[in-house]
Amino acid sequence: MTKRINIGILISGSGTNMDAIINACEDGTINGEVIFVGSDNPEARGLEKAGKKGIPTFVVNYSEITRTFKNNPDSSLLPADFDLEDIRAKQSFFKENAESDKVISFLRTRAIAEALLIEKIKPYPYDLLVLAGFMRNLTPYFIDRVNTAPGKPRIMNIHPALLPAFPGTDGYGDTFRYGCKVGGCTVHFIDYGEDSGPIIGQRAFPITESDSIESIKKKGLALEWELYPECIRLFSEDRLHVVKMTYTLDSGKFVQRTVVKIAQVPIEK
């Protein structure tokens, strides 16, 4: 038998793909259990229905919090172990203008709401944390707290498009403005990027004539709620192991690339 996982779920809105977890955990499909379910976002609707099932709900009012640092920016309110170098030379989310008092202002910030965050999960022995329409990014500060053994990955995503095509806030509406003939979604490990962590599994669709943004995003969301569960029972499994690989080019030239391999059998516990 595999382990049974305890799951941690964050969201922002309606908790859609949070849903599909909960009910994977119910009849079996995922041999785990959502042990809370968190939002940045206190008006979230998934909240009322994940305290309906009885799982644990809490708050980081991230707007709060950035309103509050950005009335009175007091470096006493970042967290004691905060490291500002460590952080802005990890990140890859401004690849440029990293030195800028907007970049600064950002990562402290968020580091606030992190530290609050951590704080609010602590009580919770998870074993993966799941994003499902949590529409914040996660900084170096917060990663390197909850991916503590190398190698291990535990915060998990999906997004609205083919990654990595399309990142950011709004996957369907790209893919259906630049005139793609295939859309779909992605789930993949967190990384220090914007949509960047290796791709656990992908599934698609196609894009039609007929089509509108509204359409594409029902049929991306059918597939989001298939594809979610599956890559958390592979999880739940220890049959994701994440490795860099090598390839030598025809000119000679190494390029290295880091992917989610699938193991072909569970693994007994």
Ligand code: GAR
Given for the second form:
Amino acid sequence: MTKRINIGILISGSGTNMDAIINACEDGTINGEVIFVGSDNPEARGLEKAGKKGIPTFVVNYSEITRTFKNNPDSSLLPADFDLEDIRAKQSFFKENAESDKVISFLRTRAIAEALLIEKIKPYPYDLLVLAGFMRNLTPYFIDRVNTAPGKPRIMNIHPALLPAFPGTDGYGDTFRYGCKVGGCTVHFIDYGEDSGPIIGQRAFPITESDSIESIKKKGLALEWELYPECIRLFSEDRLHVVKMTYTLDSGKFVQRTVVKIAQVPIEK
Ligand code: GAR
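Could you present the same protein in the form predicted together with the named molecule, rather than the form predicted on its own shown above?
Whole complex next, starting from this chain.
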């Protein structure tokens, strides 16, 4: 028997992945329920669709927060439990030589937005937080307050490329412009970097000479709508286990990688 899970979703735009997840809960593919949908963008089209389904929605307006904070760099706006040095040491979006002012300003502004996000999601008893086209990187400030059980990540993301290739905001566009013969999408757990967390599942499609950015987005999204519910179903069945695997090469060199192991379905007796 699997436990019914409560799912929270964050979106920034049209929310077609959100639709696929809600449908998969409704038709029983996922033993779960979407209990809230939040957005950084008040104009996100998915908010209205979720509202029509009776799902509670909320907005934390990141753009407004960034504007306000830039014009008013008042430290009293920062959450009381914000520890800049801790967050800065953990994050891996920025390289070590990144301009210090830029990094600090980014982490401080994000902590203000993320503290509000945490306040919004706190009342909901969610098991899994799903990023479905949420176009903001989450910093360690937020991640550590959601991933509270050691070794049990519970924030998932879908990315429109075969990671680790083409992280960032335009996965399909970058894949197409590079001239790749294959494109795809990836579902992964979130870690402290940009699109760098342990990979749960991937799907690929061929790219031909007659393709355009629009046609590969179409092919990719169709695969995303299958892959995301499938990965969430595996999570709901408690079959995803993040493990560190080590190998010794013939040369004697030691290699370590982080892998999401997918457990076999337990045999019902
Ligand atoms: C999807 O293609 C998703 O992979 C991508 O945004 C789109 C959202 O579509 N996500 C990212 O690029 C995250 N960095 P949707 O709002 O229709 O689900």
